[in-house]
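In the block that follows, a single chain appears as structure tokens, in the form predicted on its own.
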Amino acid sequence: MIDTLLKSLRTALWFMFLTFPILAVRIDSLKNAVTVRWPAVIILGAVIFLISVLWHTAGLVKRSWFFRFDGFKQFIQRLPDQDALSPFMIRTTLGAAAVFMISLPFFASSYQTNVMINALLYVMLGLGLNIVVGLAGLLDLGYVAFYAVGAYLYALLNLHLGIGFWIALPMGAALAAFFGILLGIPVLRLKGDYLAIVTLGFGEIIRLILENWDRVFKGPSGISHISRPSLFGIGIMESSVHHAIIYMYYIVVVLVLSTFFFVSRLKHSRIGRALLALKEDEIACQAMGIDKMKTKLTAFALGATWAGMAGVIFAAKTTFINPASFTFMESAIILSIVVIGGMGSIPGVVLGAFFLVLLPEYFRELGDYRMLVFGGAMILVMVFKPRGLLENTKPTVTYVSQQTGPDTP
């Protein structure tokens, strides 16, 4: 118990270290002076020993007597799994949320609801993303350069031609999945980390275009009164602000809800079994006759195109856009919520958007901390779920071997 307490001790005193700067030093520009706050140092630290002690306490009880019950163990390693759930959860458990999600504006404020707005974007996101990262295992950093695509068509083709968000919908879908395929065709060789840095320059080298030519993207001050969606021809901005929202909402959520069908009807294809395969292994899946590189540029256009459908929604939805909203930050948000749902894994997709997007904003109240809150509770899901909320399982094939003999008919 002292060796407990004395491992806890370090623990909280390197933490409050680590975050003095950050937690404890308040610069004051207006008055030039500089202010240590003790207090939240100090509160800081008894609750980092607190989890630490109860952190090995829980260790210890793990590896008790109770833990080593066959039956508890195999109860906790199937918690949550999408195998442990029965098709009547399942279908129950999406009854429930349809009926929530059709009903959300009519009791809901219109803040709530274009919160709710941002999650099912970031669902869109993830799923397309999914397509690239869980089932190709495609390690993509740039992201966000189809995201800001299908964002600047949408503004440019409204502010210079008058193009509605109906037309300019599938043009900004295809001309993401375009730059996707242009993206792939040089990175047809690379994998790993060599991957993952040539998207990621990807990404810089779409946003520093979109930062510094001015005559076109109009630079950091962005493209402003961007239209929003109509309804048979009547802008809903004329009615109020709260209508235009309700009706962007469900907008977002028949898209999502197609992006929810496709890509699960994609995993289940022969396509998805093709970058699965390619995911595994790349020289046994060209042993079986698969085109490595046509599985790569599919990937590549397929992830991108609902990116760029979600950047045609986010430009109508905030009717304005600048570089500033397509930063590194959003693809590794973006790439967050697909491992910590689950690799592959569709509804944990899903799981993962909802906590990463609505977790901090329920967590505003706490103010300084919510971030300090928001980063731990990512750490307890990686350290206790490392597969994510809900891990992609894998089909299995039972072979039964049959006895062959002289009754055998």
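The structure displayed is predicted, hence computed values, not measured ones. Residue numbers count along the first chain shown, from 1. Think of the rigid core as the biggest set of C-alphas that the two forms share within 1.5 Å after superposition. What changes on going to the form predicted in complex with the partner chain:
- When two forms of a protein are overlaid on their rigid core, residues whose CA moves 2 Å or more are considered shifted, and F354 is not one of them between the two forms.
- Residue displacement note: M343 has its CA displaced by under 2 Å between the two forms (rigid core superposed).
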Second form
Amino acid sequence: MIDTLLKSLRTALWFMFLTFPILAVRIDSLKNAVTVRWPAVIILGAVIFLISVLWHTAGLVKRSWFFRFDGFKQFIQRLPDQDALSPFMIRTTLGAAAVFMISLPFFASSYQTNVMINALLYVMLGLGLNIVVGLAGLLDLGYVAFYAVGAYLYALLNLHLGIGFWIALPMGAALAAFFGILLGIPVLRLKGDYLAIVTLGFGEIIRLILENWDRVFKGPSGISHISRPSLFGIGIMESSVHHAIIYMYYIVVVLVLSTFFFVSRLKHSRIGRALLALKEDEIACQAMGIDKMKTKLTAFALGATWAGMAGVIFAAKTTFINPASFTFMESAIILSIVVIGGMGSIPGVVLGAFFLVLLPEYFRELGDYRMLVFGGAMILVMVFKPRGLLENTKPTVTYVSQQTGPDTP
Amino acid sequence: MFHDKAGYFFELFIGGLTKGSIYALIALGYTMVYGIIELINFAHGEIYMIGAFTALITAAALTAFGVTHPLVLVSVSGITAVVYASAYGYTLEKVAYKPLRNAPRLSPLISAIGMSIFLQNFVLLAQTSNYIPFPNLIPPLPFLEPVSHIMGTVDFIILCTTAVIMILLTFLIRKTRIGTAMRATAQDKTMARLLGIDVDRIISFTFITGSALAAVGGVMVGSKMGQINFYIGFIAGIKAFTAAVLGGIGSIPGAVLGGLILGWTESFGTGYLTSDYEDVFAFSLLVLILIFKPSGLLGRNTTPKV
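What about the form predicted in complex with the partner chain, after the form predicted on its own?
Now the complete complex, all chains and molecules, led by this one.
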């Protein structure tokens, strides 16, 4: 006990020392005066001490909800697997989710609906990046570039030619896929972290061009007054923002559902299996007759397609875009969605997107502290759940005993 | 006319050299950490930022207490920055990376990004979001007066410090016991452990060394730019990482070479072409070099074994 207290005291003192200059010392550069805020450091020390004591004594933090979460995890993971759960359960859960999703705009405010659109947009982006990172194992840190391509394509087409959302959507997808291949070709030989930095560079190049080529992309001030989607060619949605948001919401729901459908089919398709195999071992893969180049390019193109579509939706949703929406941080957040959710796992990506989009959104009361909490939460999830919230299960065969029914895998 | 052109060229050359040596200092931290645990330490740029902030705060506090002697100011605030940055680097590794030693490769990367967001916002909340003027700690050296339009005092100090640090670092890694242990750990962790090397201690030591170098870079950038804010670490981190990869990540001479090439590319690119696309030059060069040399300029070219 004494040992624990001493240990905690040491930790607390260490963190007080560590944070002292930045947390406690305030400089007034005009008057050249220095004030020391002792209370902040003392409170921090006390909090660290308490956490440390809790940690060491009961292992309370370690064994609490994160680990009990496993039951829920197994439940979710079985959802796509038709045999593991009774059809009744699947239908009820999916039905409840569907009812919730469909009825949301009727009981939620415009703001809430908007937040949900945002979350769903990130689900789409996450699922797209999941093809590249989760399935093919290619670390892409510039994914946001394709998102920007889609958004700017729609914005520019709309601005100059008055082209509507529904025509721009497939065009955005196609152009982004093209860019995916364009990026894919030079980086085919690169591996791991070299690939990561080149994709990061690519993302930054695209953003900088958007920012600096004023004549075409309007620079940092961006493009505004982008039209919202029309319904069968009628722009009735211009009249009421509330209705426009609800309409947008349903469009996004439908697109996310189709993404869902596509990605889960892809995972078990010939291409999906080739991608998974490529991730495990490139040489063995080539020996088995998988065309490495074609498969990798397919992964890049498919991933980019979804980002492009999400970009078009984003531009139509906010009706205003500028390069500040497409920074590296955005790529990092999308990658975090994939990893925190559990790489390669589709329900994981959904959970990851909701976690990372809704957490900062609903913690607005924390005010300035929300990004601090956000960063901290990312570290905590990774430390406690290094494989993500919903770990991806590899295809496994379960032995079913005649007497006792299905075993847990 | 010719003289002007040559003068301009030298100005850009020195500017690139200064910038490049700072990139190199930060890149060394990346490359050393990568060499040992194969992790892109995304929070490394934040350590550099914290180093700059600590130096600024120390200098301001000293000034408020009436210490004005430039040598005392520079050395005390510089040393405080290095100590604090090292402490942060050490703690960072213990909190965010050590629990993930055996996790899938991408997990520590995400906790690094989380750490980066956390530290940025910590400084933002505890201090301010505005740019803070960085005190001019170094008095102008009289003998640089005739060439001051090409090389200022700060540039001169940066170049000298970087050169000294590089020599010390090379000595540390090539000649000392702990340097040998570091190289052994980088080659094969399991074997190093079998030979009685405390791998955890070596990893901590690597983080501490890398962070100290970043802090030196931070202090010098602060002196050169004259202002800092909580966001400077992010851009510098990305650039330094680019430099490290350019030279071949994991290779120490590679990081220096990469940093210098990056510095010159930016300096000449902005000087002769256009200043809007400074970062585009840097990244385009990176993409070009990696296409022709996929493991960087001085990186080890590993052939996969079957």
